[in-house]
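This document opens with one chain alone, in structure tokens, the form predicted on its own.
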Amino acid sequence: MIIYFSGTGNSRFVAEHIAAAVGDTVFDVAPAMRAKKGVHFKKKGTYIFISPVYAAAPPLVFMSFLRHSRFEEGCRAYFVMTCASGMGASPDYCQKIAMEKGFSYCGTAQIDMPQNYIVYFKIGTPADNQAKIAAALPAIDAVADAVLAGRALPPSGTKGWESRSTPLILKPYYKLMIHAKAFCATDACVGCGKCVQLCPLGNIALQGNQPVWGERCTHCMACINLCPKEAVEYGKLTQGKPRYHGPHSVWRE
């Protein structure tokens, strides 16, 4: 089974491609996250966990979901991290989770996908994004090949300073930087509710036909990037910036 967390669609894209290659099913964790509960996975065998990288590690909400979920004994676990550049200390966290859950750890792979963190970074053009997705396909296929062959992924080679510094800065970074206070809807908003549907944590509600953000934000960037009217802003940091409408909007096989 392939279990994934995705905001703008990068990790979902990778999950679906691997699922097609290995003949397995995908499981989106968003509904369980909205309900604030884990899941009892009764299937034995191989699991592939896929998520983006947030601040050099898997998202805290994804790690929490895995820790609160139940799995059968003797499962093998592959981890796949989608990111715009590097996955930092993610392999350390993935290996730790595997140990906690009693998995046989089969390694962590990095898949470079288009940048979606519009708050602090520049979003690529559709052509650039399409080229980056095309360049990622061999790495995605390599993960699928390893799974089918039952072999571990190549060692990830986490840098020592990343392993030491990430645990020190991760929670303070979330506390100071990862919040929804600056999100707002502009006059272009038509009250369609798409952002409400997209939020994996159920953190957005419509009030008076306008979206209102709560306190469970994880900065997945779904609401701001996938708004059909581009009517969501994050204070002044995103004004005038192009949006990343997800891999399915630019990739055509």
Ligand SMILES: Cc1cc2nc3c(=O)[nH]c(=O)nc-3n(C[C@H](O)[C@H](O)[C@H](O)COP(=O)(O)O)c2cc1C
The other form holds:
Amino acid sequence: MIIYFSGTGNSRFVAEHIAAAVGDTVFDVAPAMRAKKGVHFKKKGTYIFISPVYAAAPPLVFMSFLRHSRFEEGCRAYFVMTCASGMGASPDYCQKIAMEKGFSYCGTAQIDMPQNYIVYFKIGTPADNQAKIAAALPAIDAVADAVLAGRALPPSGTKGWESRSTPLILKPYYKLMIHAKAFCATDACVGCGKCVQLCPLGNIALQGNQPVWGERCTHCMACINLCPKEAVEYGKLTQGKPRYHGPHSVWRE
Ligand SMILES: Cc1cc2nc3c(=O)[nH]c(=O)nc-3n(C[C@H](O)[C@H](O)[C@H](O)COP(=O)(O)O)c2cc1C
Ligand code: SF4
Ligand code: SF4
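Please move on to the form predicted together with the ligand, as the form predicted on its own is already shown.
Following is the full complex, with the preceding chain placed first.
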């Protein structure tokens, strides 16, 4: 089974591609996350966990979901991290979770995909994003090949300083930088409610046809990048910046 968390679709794209190659099913964790519930996965065998990299680690919400979920004894776990340029210390976290949950750890792969962190970074042009996705296909296929052959993934190459620094900065980073206080809808908003559907954590509600953001944001960047009217801003940090529309034409219907 392939279990994924995705904000703007990169990780879902990778999950679906691997699922097609290995003949397995995908499971989107967003509904369970909205309900703040873990899941009891009863299937035995191989699991592939796929998520974006947030601050050189898997998203805290994804790690928490895995910790609150149950798995059968003796399963194997592959991890796949999508990122803009580097997965940092993610393999350390993946290996730790695999051990905690009693998996046999089969490695962590990095897949470079388009940048989606519009709040702090520049988004690529549509052509650049398309090219980056095409360039990622061989690395995605290599993961599928390893899974089909029952082989572990190659060692991750995480540097010692990444392993040491990430645990120190991760929680303070979330506390200081990751919140929804700066989100707002502009006059371009038509009250369609798409942002409500898009939020994997159920953090957005419509009030009088205008979205309001709650306190459970993980900065997945779905609401701001995928609003069909480009009507979401994050203070002044995102004004005038192009949006990342993701690899899917239809997302969280
Ligand atoms: C909160 C946040 C933190 C991020 N941190 C990193 C990072 O540390 N390294 C990196 O290469 N990309 C980073 N990115 C980029 C994403 O990992 C990347 O675009 C990913 O493929 C998005 O996946 P998704 O579309 O499935 O949500 C970050 C993005 C966000 C939203
Ligand atoms: S998706 Fe955009 S246009 Fe639709 S309600 Fe949300 S902010 Fe408004
Ligand atoms: S509020 Fe927006 S950025 Fe925050 S988790 Fe929901 S969709 Fe993602």
